Every structure is written in structure tokens, then in C-alpha cells.
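As C-alpha cells, one chain now follows by itself in the form predicted alone.
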Amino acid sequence: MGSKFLEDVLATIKRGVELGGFPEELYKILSKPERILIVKIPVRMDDGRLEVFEGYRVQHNSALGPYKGGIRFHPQVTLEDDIALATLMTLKNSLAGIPYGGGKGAVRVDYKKLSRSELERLSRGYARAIAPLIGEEIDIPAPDVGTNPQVMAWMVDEYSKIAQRNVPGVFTAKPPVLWGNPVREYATGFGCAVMSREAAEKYLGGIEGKKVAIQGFGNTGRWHAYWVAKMGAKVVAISDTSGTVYDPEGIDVELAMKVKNETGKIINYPKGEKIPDPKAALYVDADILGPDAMEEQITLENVDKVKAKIIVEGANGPTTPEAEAKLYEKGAIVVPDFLANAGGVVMSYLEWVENLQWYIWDEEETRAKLEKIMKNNFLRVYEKFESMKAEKKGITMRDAALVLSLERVYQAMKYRGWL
């Protein structure tokens, strides 16, 4: 990704500032993070040699509250990427209506090459290195690519040792036994399903019986499919790196999840048509499409093959800006990533509130709170989209979401006297 990713993010903010009629000062202040921490993490490997890894924690903006954002373990990560991701978290948290600013962390490492004990030593080393700058009311990290609830458990344990008391609220998406919440596992996919249902209400006359295609069957994709089926839709296509399964009669999502868990490949699902191309899920005859895999899946090259009326972006940046413009020309609607996939960070917020109070909600109660927040967020963006569209040509739902997001950060900074 490199600095191109950061340039794209800054261009997005610039566009939002212009569309919303905000002062140039807003762009100036949001184009730079408030603080960047670069750390080295020495790790003793299993064979006795010492490796030194480079890590970052970027704290982008705190106008709305403590910094919040994931920790990524990835061999290609750069500081510019981390700045871009932290900037996006500011926008995402603002749009979600939760009391958080944006942050992001990363370690440049190929985590797949580490043994479990090496991964634990690295996780604890990173937590120690960033400890002076984080805290339950300062900066609350969570998992991202290459990290998971086990990594969070090691980090919260390490931080608690330093603080000499249990501090569950400093990391979110922990295992439920360590003050996590069971809803967190499926929160992102569940949020995407709520978005699919709400968008279908507005543009397709309801979700009941509508055909849904899901590209990507990782954590987001599988739960998006599971919950949208529970809401009455018919999942007709699912895919992973092994290929695409297409069945116009409808796919049994729970069976597909079982097959994926047991064999690792969705192509082993016993029914339906098997297509070797993982991208084929993007092109089937469906009303709603969930690109829930990776960035840049729907591009100028293949956008003409997309038939869905509603695209709900479960992945980050799965649609290129040029392809998005084309989709709108065709009369489709794209529910943008930082609205659609915010279920994870909203759930992290709910978990954090539980931790601060040492109080636990049950799964159903938690899911109801998450659903209500996601639904209200969709309706706010929908109303803004409709009003902006009436005034200006070529407006997308992403534009409306961007303006609403910037509006909240702008007001907070104005009241604080930063602007």
C-alpha cells in the first residue's frame, strides 16, 4: 500500500471538507496525527537468537474521546499505512457516534512464521513498549489483521502486570472469560447484515426472500451470511480462496460454516454449482452483494459484471472510487465500508463500557444494543444522502457518511477551542 494509501485517505478527507463546506483548517488538522510512537521490540526466538521487530502506535485525533483502533501484525506494514488506518479510525468512530478518537498500531512481522511462544513474547513486548501511551481512558487497542483475542489476552495481562492491578478496559475483543463479550466474535458480520436489511427496506421493499451473494468467508463474510439468512434473505453465493459456490435455490449457511471449519475450503460444500474463481461471487444474479474479503475487488475491469442493486462493503476499500462511480451510474447503491463494517468497533465500545463498570450484559442484550446503534447510524446516513442528492449531482452514500463524520469531529474541535 505504501504512501499511495495515505494519499488516498487524505484525498477523501479533502473531498469531505469541500462537500461539507468546512473550513480548510479542518483538513490541516486532520491531515496529521497528534502523536506517533515508534518502538523496537527485542524478542528471544525459540532457537536462542535475538530478533528485533519494529512497531508503531499512531494516535490520530482525540477530540471525541480516547484513541481507539486495532493492532496489525503484518510483514508489509509501514508507518504511512498505520497513519492512514488511524485517520480512517477517526472517521469511522465519529460516524459510529461513539465517544472515541482514532488510533492504530502495527508490528512489521510475518506472524505466520512465529511459534506460539514467540508470538506471545512479541505480543507482550509490544504491550510493554506502548504501555506509557495507552490506558483504559487514553488509548484502547483491539485486534486487526494478524492478531486475535488470544493476543489481546496476553497484552491485557502484560499491561495489568505493569499497572499492578487488573485493567480489562485497556484492550477490547478479549476472550469472554477475560471480560470480553461473546457478541464480539460475530459483531462485524452481524453489523453488515443489519446494514443489508436496512438498505433492502429502503431500496428493495424489504429483505425477505432477497438474493444475497457474499465474497469472502472469513470472520466477516460467514457471519454476514449467517445473520442475513436469519433475517429472511436467501444466500445464493459464497466464496473463499478455494472458489465460489453458487446455488440459486439458496445455500445452507450453517452447513457451509461447518464445511469451512472442518475442511478449510468452501468448495467442499456438498451442493450447488462450483466455480473455481473466488471472484465469481461478485458477478452472480443477486439483489445484495457483500464484498467481505479484501480491498480493491470491484474495479473498472470487472464492475460491468456486477448485477447487485445494493453493495454492502464488509471489507475495507473493496470497491475502487472509479468502480463506485460506475455502480451509481447503473443505479446501484454502495453502503460504504466505514459505515457497513463498524459493528466490530461499536461492539468494542460496548465491551469497554462493561469493563469500566465491571458489569456484564448477556449476549442477547448486547446484540440488541449493537443492532440499535447500527440501525440508527444507517438511517442518519440515508437521510443525509437523500438530502445531499436532491441538491447536487453525483453524490454517493459515502459522501454523505463522510460529511456526517467530519461534522461531528469538527463540532467537537470547535467547542474545545482547537479551531
Contents of the next structure:
Amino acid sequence: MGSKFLEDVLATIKRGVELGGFPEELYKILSKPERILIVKIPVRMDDGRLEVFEGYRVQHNSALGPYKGGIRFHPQVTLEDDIALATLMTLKNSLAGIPYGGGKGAVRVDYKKLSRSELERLSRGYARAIAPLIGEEIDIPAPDVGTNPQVMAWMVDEYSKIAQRNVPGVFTAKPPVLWGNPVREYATGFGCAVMSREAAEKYLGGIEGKKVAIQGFGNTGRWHAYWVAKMGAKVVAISDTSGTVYDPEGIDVELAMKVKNETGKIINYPKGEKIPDPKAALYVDADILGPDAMEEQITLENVDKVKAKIIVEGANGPTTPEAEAKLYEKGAIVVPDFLANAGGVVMSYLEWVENLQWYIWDEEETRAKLEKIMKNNFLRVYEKFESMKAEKKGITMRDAALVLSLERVYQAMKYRGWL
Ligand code: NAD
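The form predicted in complex with ligand NAD is what I need now, so please give it after the form predicted alone.
Below is the entire complex, every chain and molecule, led by the chain shown above.
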């Protein structure tokens, strides 16, 4: 027992409670989830063997609405990490201003070793196992690491069979043809681009012509690059595990996406300078940096090489706390992960609203709604950050976001009479 990840999350909440001047009771109630479901999922494998997988659904806090959070299929899943992730969802959903509490699910499985039919049986088995505790107005899961729209489609089908009616709103990020929405594919990266644009507006005099570097060219990074270019910025560096492409004249992002889709490697992009180090994108001359690949990329060891003035965290936890402090000392600003990469969960909320009404918005209409929410979220945090900064030294945008997110859950629990 004991998880460093969970300890860190709890320490963050403790710090936020102190920083915001909230009563100690807020920490007491948020430091434990409301409910934990542990399930065993028997799956008949293709070779005839029976395997029994362990899974969880953690329902952390429901003060603001139904629980909401992804389902992770991963071999290293632990219950404590799942609790930590559910706790973070309470903070993220609260900050995003959507009517959801926090939840998270997980199954300990090496999903890459499963055949398609084994994955389907496991997905359906997990949906059946958690069915008694989820529902379109109770707990609404979505994909996370190791799960995807196809998995959501199997799960919504399984749940609907149990309910004996179609229940589209019980899982989100479904394929567009099955009550999903086309914006979901790029929602996280699009949200990051809105953050880049709004931060540039406040701190750099606008996004037009600003140099942007993106580390990671997966679902988050590629759409961050695509949309920020559409908004008028110049994408000068992109990297993936194959290396970094650098072109101060500007990279053609659509061509880069084509090259990545066709060859799997960004380094095959036909123009610009090729640097073997995938981290080189972090160090190029840029105004805005999107660390959109994975956690712990900007550390005390390399932070001095980062030149960007605005860092928009598309990935979860790409900047260590020590490196973040150094960035602020240098005059840079870090738009924190749980604000910057919330486009996916906000899009899930929009899909759910469509599903509850059996209504379909077209792509432009949906994107406009997503953009408005993300922009407002940035502005709320920006204003809180500027006001806190004027009163106390060493305040970061992450601190302001944390206090705002705690404030909303706190108020909800207070009005309900829980505190
Ligand atoms: P992904 O697997 O689609 O893409 C990851 C990309 O990063 C790949 O292009 C890979 O080549 C690249 N990469 C890996 N290590 C690298 C390195 N050291 N240097 C440069 N590039 C590297 O993953 P994703 O869904 O885009 O997720 C990326 C991050 O964004 C994760 O931290 C994830 O938790 C976070 N995130 C994603 C979403 C979402 O909706 N996809 C939502 C919220 C947060």
C-alpha cells in the first residue's frame, strides 16, 4: 500500500486549502472518495483459458453533479492511483465550470496483448460489472489510456442491453455515428490552442505571428499545432519520439500530419532542420511552448534551456514543481495542465448534453460552444492569478486555478449542508 501519486495529489489539495484560506474540513472531506467499487471480470480468452481481471470505479465527489472521469486499461493500474486520478477529476471538472463531480475507472490489464474480441469481452464485462453504480445522471465514464471510442461503443451497447433501452449518455467520446461528436477527435488540442491564443492576448499582445513549439505529435500535440496555426501563429518546431523538426520559417502543420500518418515519424517531414533529440522542441526560440507529450519533461536539469514566455501544458504534469518555480523566476508563465488540457472533458460534457436531449449540434456549433467555455475558463483563472499575485509573492497560475476549483466544490458542499 502507499502511493506517491496519491500522496502528491493530497498534498496539492492541502496546499490549496491553506492558500485559499478554506476550513480544514474541506481537506478532510476531499481526502477520501465517496465510494469505491472493486470488481472481478472473468474473460474467456481466444485459446480457451479463463482470465479474471481486477477493475475499479472510484467515485470521488458528487457535490457538483454526476461523477465523471475516464476508464484506464493498463498493466500497472493500482487502486490508490485510481483514487488519485478520481480526485484530480473532481478538481478538473470543478475548474472547467461543468456540472460534474470526479470519478475514474481502471482495469489492470496489458491491453496491447489482447485480441480485438478479447478486448470486446473485457470491455463488456467491465461495463456489466460497474452497471449497478453508473448511469447517465449518476456516473458517466469516458476513455483514458488504453481505451477509445470503440471501447465506449461496446460499453454503451452493453449498458443499453441491461437497461433494455438505448442509453447514449452513460459513456462519452463515442464514435460520431453512435451519438458521439466529430469535435471530440481534436477537442483537447483545440482547447490548448484556445489557451495559447488567450494567454498570448494577455501577455504577448496577440497570437498573430507568434512562434510556437510543440513537443509530442499525438492526439493532443498535433491538434494544438493545427489550431494554433489556424489562429495565426507560426509553428516553428514539432517533435515526437523520432526527433524534432525545426523550421524558423514555419512548419506546414497539415503536411506534418500527413507525413506522421503515412510514415509514423515526424522526422520524415521534408523541410527544416532535423534534430535527433525529441526534447529539442522544448529549447528552440519560441514565444509559446506546448509540452504535449508526457509527464516530467521540463525539470531542474533542462529548465534553463527553455526560452518560451508562455508554457501551455497539453500533457499531464510535464513540468516538475521545481522547474515551474524557475520558469516564473525567469518571467515565464505556465498555463497549468488541468486548465489547459480540459478540452476533452468539456467536449464530453457537450456530447452528454446532446445525448440527454437526443439532439445533434453540427461541428461548427459544437466547436463554438467548446471555445467559449475554454476561453471563459482561461479568463477566470487569469483574473484570479493577477489578483492573487498582487497580494502575495511567488503565486503561480496553477495556484490560482487550484484555489478557484476548490472554491466551487467548497461552495457546492456548503450550500448542500455537507460542511
Ligand atoms: P498520444 O499517445 O496520442 O501522443 C503522444 C505523443 O508524444 C506521440 O507523438 C509520441 O511520439 C510523443 N512522445 C512521447 N515521448 C516523447 C518525448 N520524450 N519527446 C517528444 N515526443 C514524445 O497521447 P495524447 O493522447 O496526445 O496524450 C499526451 C499527453 O496529453 C498525456 O500526458 C495525456 O495524459 C495528456 N492528455 C491527453 C488528452 C486527450 O484527450 N488525448 C486529454 C488530457 C490530457
